[in-house]
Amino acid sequence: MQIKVEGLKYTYSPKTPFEKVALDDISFTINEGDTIGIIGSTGSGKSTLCQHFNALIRISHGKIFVGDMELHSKKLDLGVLRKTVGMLFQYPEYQLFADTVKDDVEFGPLNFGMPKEEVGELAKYALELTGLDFDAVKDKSPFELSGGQKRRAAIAGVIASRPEILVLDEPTAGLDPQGKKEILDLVKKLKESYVKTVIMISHNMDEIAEYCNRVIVLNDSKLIYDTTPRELFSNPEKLKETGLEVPHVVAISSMLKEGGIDLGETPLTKEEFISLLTRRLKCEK
C-alpha cells in the first residue's frame, strides 16, 4: 500500500502571534515495502508530518493518499485508516492504560470491531511476537512490567490490529544500547512477518543507516532530501545545515581517510566497516 503526499502544508496557531509553520509544501511517495527514516533537527516537522498519516492531525492544505484512501476527504473512514496505519508514539509505554496487559492489547482490535472470538488470539499472537510470555503477563497490570516489557506490550497493542503500515516516533528513546537493539530487531521481525511498510522518526543516525532503505530529511519545515542512507551519509556536507551528525562508522571512516586510509566506500554498519577495513589492510600487506 503506497502513501502519496502532495503539497502538504501545516501551520500551528494560524493568524495568531504564535503562528508557526510546521510543514511547507511537502511532497513525496512512500512505496509498499519501504523502511523509511524521517530525520531532522528538533522542530523540523517530523512528528507533525507523521501524525498526518493516520489523521491524528487533519489536513488543512494539500493531499495525502494511503492506498485508495483520501485523507483530505471529509468522507474518510477514520476506523479503517487507523487500523491500516498503526502509530507508536515516543515513549509508547505511556500509551498503556488498562487494568491488565491482555485488556490493553485487546483494546485496539475490539475498538476496530474485530470479532471477540478472534481478539484473544490476536492479543496472544502480538504479545508472543514481541517476545513476551502471554501466560506470564496477560493478567498483570501493565504498570507492573519492567521498562522494556512495557514498551513491548505497547508495541503489541498497536500490532494486534495487524496494521499494514507502522509509524514509529523515536522507538528507542530512553533505552540502553541492548534495549535499543532488541526493539529495532523486533521492528525488523515485524517487517518480515506482516507489517508491509515501516516509517521511523529518529535522531539516531546509526539506526537510520542500519535499518532504513530510504531517508527523508526535513529542515525548518521543508523537505530538503529524499534519498538512500548511503547516498546521504556519503556526503556529510549535506547534513551540516540540519545540525545532524553522520553515523559513527561514517565519522570514523572519514577520519581514517584523512589519515591516508581510504576504505573505498562509505560503510553504514559496524559489520561493513570491519569488512572494508580488513580488506583494506590485507591489500597493504
Contents of the next structure:
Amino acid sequence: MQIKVEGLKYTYSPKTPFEKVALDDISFTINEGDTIGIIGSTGSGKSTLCQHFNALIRISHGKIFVGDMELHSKKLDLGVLRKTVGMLFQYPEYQLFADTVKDDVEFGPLNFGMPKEEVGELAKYALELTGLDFDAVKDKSPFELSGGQKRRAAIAGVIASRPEILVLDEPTAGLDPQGKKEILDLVKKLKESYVKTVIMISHNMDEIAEYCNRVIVLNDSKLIYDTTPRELFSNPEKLKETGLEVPHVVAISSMLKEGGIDLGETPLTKEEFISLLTRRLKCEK
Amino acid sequence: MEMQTENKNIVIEIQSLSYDYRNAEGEPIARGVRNVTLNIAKGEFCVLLGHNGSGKSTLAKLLNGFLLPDEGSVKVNGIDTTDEKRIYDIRSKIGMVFQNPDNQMVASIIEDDLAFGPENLGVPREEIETRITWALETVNMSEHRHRSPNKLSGGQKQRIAIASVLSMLPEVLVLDESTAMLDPKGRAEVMETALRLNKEKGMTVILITHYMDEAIKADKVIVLNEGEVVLTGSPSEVFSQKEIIKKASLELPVATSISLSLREMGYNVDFSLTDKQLAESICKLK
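Would you generate the structure of this protein in the form predicted together with the partner chain, following the form predicted alone above?
Below, the chain from earlier opens the complete complex, with every other chain and molecule after it.
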C-alpha cells in the first residue's frame, strides 16, 4: 500500500496571535516496503506530519492517500484507516493502562471489532513477536514490567491489530544501547511479518543510516530532502546547516578525507567503515 | 592530616550504600543499589552509566534524601541524608532535573516557573529577577520568558526545567537522563551548558545518560550493573574495559569501538574516544 502526500499544509492555532505554520507544502510518496526515516530538529514538523497518517490531525490543506483511502475526504472510514496505519507515540509505555498486559494488548483489536476468540490469538502472537514470553507476562500488570519490556508491550498493543503500515515516533528514545538495538531489530523482524511499511521518526542518525532505506528531512516546516541515507550523508556540510548531525562513521570519514584519505564511498555502519578503510589502506601499501 | 584535606573537597560521600524497593509489607520486591561506595569531589563532572534498571536513578534519588538507605550512608557536605532536621539543607544544594520535563513544570508562565524555587527559598525579589535572566540566557531561552511552557517542544521544555533548577543556584546539578528527549542540537546545547557551569562556575555535575558521546566528556565515569558499581575511572580507563562494558549491556563510543577493532586487525591506531582522535590517528598510518 502506497502513501502519497500532496501539498500538505498545517497551521497550529490559525488566526490567533499564536499562529504557527507546522507543515508547509509537503509532497512525497512512501512506497510499500519502505523503511523511511523522518528527521529534522525539534519543532520542524515531524510529529505533526506523522499524526496526519492516521488522521489524528485532519487535513486542512492538501491531500493524503493511503492506498485507495483519501484522508482529505469527509467520507473517510476512520476505523479502517486506523487499523491499517498503526501509530506508536513517543514513550508509548506511558499509555499502558489496563490491569493486565493481555487486556492492554487486546484493547486495540477489540475496539476495531475483531471477534474475541481471534483477538486472544492476535495478542499472543503480537506479544511473542516483540520477544515477550506470553505466559510469563499475560497476567502481570503492565507496571510490573521493566522499561524495555513495557515498551515492547506497548508495541504489541499496536501491532496486535495487524497494521500494514507502522508509524513510530522516536521508538528508541530513552532506552539504553541494548534496548535501542532490540527495538530496531524488532522493527526489522516485523517487516518480515505483516507490517509492510515502516515510517520512523528519529534523532539518531546512526540508527537512520543503519536501518532505513529512505529518509526525509524536514526543516522549518518544509521538506528539504527526500533521498537515501547514503546520498544524504554524503554531503555532511549541507546537513549540518539544518542543525542535524551525521552518523559517527560519516563524520570520521569526512575528517579522513580532509587528511588525505578518501574512502571513495560514504559508509553507513561501523563494519562498512572498517572494510572501506582497510581496503583503502591495503591499496596504499 | 591528608585525610582531612581530601574530605574538604568531597561533596558527596557514599558508604556501603544498599537500597531495595519494598512493598507495603516491607518485603523487597525490586533491587535498587547494592553496596555502593563512592566519593564525588567538588567541581567534578561525573557521568553515571548503566542499562535501564541498573540502579542509576535510584542512586540519584538517594543523593538528596528522596529515598533513604536500607544500609550504609549518603552524606552531602558532611550532612547525612537521614538527618531529618537538615534535609532541606541537602535539597537546596542538590538540583535535580529529571527525564520528563512535563512532570516538573509548576507555573503557566515560564518566568514564574523559574521564580518558584528561589521564592520558596526566600530569595529577595531583585535577586530573583537577576537569576531568571541569567538562567534563561544560560539555556538560550531568553525570548520565551513571558510565554507559556505548554507551547514549547519537548527539547525547549527540558531547557526550561534546567533553568528552573539553576535559578536556585545549586552546588550539585544532577541531570537524570535530561538529554534523552532532545534532538542532537538541543542535546549539544544542554551538554555545553552543563560543561560550562562545571568549568566556569565550578559546579559539580552528575549526569545520568545512555549517550556514550556525553560520557567521554566527563572527569569521571561510573558504571552500574545490577545495582553495583562495576567500573569507576576516567573515560579512557572505563572504555578500555571492553568486556565489562559489554557485560553491563552498554556499548563503546563508536570511535573507541572502531579503534579497538582496527588494533585487533593489526593496525597501529591509538585507542580513541572521539571521532577526531580516531581520524587523526588513522591519518598518521599513511
